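As structure tokens, one chain now follows by itself in the form predicted on its own.
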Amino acid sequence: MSAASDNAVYDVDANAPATPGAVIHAAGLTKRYGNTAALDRADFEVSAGRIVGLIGPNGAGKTTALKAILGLTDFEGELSVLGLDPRKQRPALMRQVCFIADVATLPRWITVSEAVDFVAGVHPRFDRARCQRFLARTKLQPRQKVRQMSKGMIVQLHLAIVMAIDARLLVLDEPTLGLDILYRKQFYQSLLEDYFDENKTILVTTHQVEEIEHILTDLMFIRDGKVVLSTDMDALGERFAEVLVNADRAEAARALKPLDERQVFGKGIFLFDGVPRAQLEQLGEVRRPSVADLFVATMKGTYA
């Protein structure tokens, strides 16, 4: 294995001004718990009409970043969400934001109709008729309580409520944790088909990166409280490349300073950042790396 990636930090422009109309802009975002920095001068930006994956290992700062964005924790540095300061303008912000964490967070005693009534009473952008249309596609019954539902049914209830809220920003923190693959696919497909449009922005964290890769427009990796990679998916394919290299070309590949090297069936797979494709084609078969492979290469050493 190459050691080049053990301390890899990809370029993020910390001094760039906020893009006009940016949904989220953070500069020097810092949050400490005692001597531990959960966020360490993190810099990132999310534009409108994007689906952004915020990916990182446990303890990297994902949930803390989401809490800051939602106004649920104080912080140091600069952070604006939909042009508002989450610390000082949270009531106004939450009229335009929707949040889903682990799908098991609904009170177990609440019924479907009570959940709908509650959201209708507290969220000014909730469309009850739209929610009922989504519920009609499911087997959920108005008097059915959460404790009587499977986890997949709770997902359906969450989706029906969320998709009936005309929120400009949807924040998802491990929304399909514990669900089987059928419900996970249904969840993300429903988001794409029934919710997302150019006026909405979705920020999602998950460990199941291979399952959301196809829906993402942008990708951010976070490690040790810092955003170490921020790119759109098109640029990712242009910037990063994997090369399947025979043993006799391995040293030539290593001379180009790959981010990572691994062995599969006697051949080396080298991951490169910014090396011209024509140069890589001389080494072997070139392909676009998966988000999961890029993540593993970036995070090596994190779990040591």
The other form holds:
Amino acid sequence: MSAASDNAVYDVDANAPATPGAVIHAAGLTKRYGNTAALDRADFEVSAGRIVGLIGPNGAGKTTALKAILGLTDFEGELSVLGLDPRKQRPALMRQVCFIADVATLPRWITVSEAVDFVAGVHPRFDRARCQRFLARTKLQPRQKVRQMSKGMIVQLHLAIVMAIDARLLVLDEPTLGLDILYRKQFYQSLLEDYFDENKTILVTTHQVEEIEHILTDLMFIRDGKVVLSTDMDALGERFAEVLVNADRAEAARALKPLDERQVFGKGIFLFDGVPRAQLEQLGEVRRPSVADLFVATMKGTYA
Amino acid sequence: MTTLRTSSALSNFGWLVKREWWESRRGFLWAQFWVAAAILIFTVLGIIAGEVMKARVGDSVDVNMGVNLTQILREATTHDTVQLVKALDATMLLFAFIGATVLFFVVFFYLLGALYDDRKDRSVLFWKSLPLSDTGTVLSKVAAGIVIAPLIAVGITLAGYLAAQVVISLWLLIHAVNPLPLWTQAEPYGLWLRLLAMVPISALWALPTVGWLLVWSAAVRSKPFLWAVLVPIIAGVLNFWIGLLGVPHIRAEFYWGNIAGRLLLSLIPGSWIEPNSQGFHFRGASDLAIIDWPAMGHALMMPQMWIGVIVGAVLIAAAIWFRRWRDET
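For comparison with the form predicted on its own, please write out the form predicted in complex with the partner chain.
Full assembly next; the chain just shown is listed first.
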């Protein structure tokens, strides 16, 4: 636990007041299941018009955080979503918030046309014509039941419904788990091309970091119930650097306190946080770390 | 503004009930339909068997499959109106009785699964992604179980009765008997109206069972049936055991009749009917008088009715709370 805290080098200001226009503001967000804290005084903020990746190892509290945001679970601490309290104002909140929690959560007995009719009936911000346009691009048939669909088709239907809802916040929890690469690519491509704009915010968790890295505008790492890194992608490139160091400069590199060090083909790859670029360039070739490498370095020792 | 919100809440409720219909129409409609169809098929088979046997062994065969044909033929031929009405009432009652039995089982298991099945297959996450209140969701399931399903059952009872009359009329025509008296007797339709009027009374009476089943459906991680059924039975056995020790306990008859029975069996249509003076021995059509308007009025005066309504409302509120806060997915 103490090692984990030491690793939490990235500062997240716990006492910052909610930024006006923040879509999500959480301060001291805590959720306990028995003795274990799934969320442990987590602080974070999400602003409008961003695509935020919430990344963390299994059991870090990702899903609990999303459940709290969606008003599916009780919690301690402060949390406001679009200015509403998810515990008390859930129905009002869900007019503005959509979520796809996991693949294949559509009821198996429902048909495509029943699902569309129902959402059109109960959701004031649903645009049926838009939904039909999305569905027309797929092979889905109006009378087809969910139980007759593949996982990929179920997600297509769910996405067509969700993208036809003019919501301000879309929450995606492992939305492409178990899908083949064609469906995965299509999923994120549709979101970017047909859905996302500056008035919308997307919060996504996934283990397939590489696939969404290029579409994210912001990144949050969560570990042991705490948000240990919250940054936008531009700042990430300025703050973190990966340096390819020859063996003879390795000691000099270590002196600069790298976050992580690994060996590839006899060269050391060092990951630095907040070390001036000029200093690093003397050690070797500097490049932007991938989110996956940063993640692995940050989460070192999580399962140990 | 207020009216707008009310109307949208109403329309949402309409959609929620429609959803229950989509999901459960197989139980609500088709189970009823096929059982009524089976009675008709047996009636037709009975007619054919009767005709064949008559041709082979003579006139004295008593055919009694499905609807009681022999009696109807006798009364229709002898123009004995009183007896004919009884036979027709018995026909209506046959459809009503079988329909009520099917209804009980369908609704019992519907309610046990209503807040459980979608948690099991995780589709609750889809329903919860829509701007719907948990109160509306739970109440839509109550309405589907104790209003929609019974109304369908009463409708099928009438349809089955009319179809049986058509079959019997054709058969009478073959025997050169005028079937018109079958159609002009008003009593069976009166009985049907009383069955219809029973629906809201049975709905009120069923509330403790409805609430009890929904609570377990919303609360448990698995096996809602076992919880719902075993808890009152084990409590009853414990109560009996406490009695054996000589410690104050609930009288067994009261416990099984007014507590366990009400929590598990109040869904049985017409189970609120008080035993008549001869005890609760149902002898078919001749006892039909107990389904009458005074009996319904009497049911609405019983304290058991309204205590049950209160208990049911509390249990349903508990089910709504569980639906809102249960989180294990």
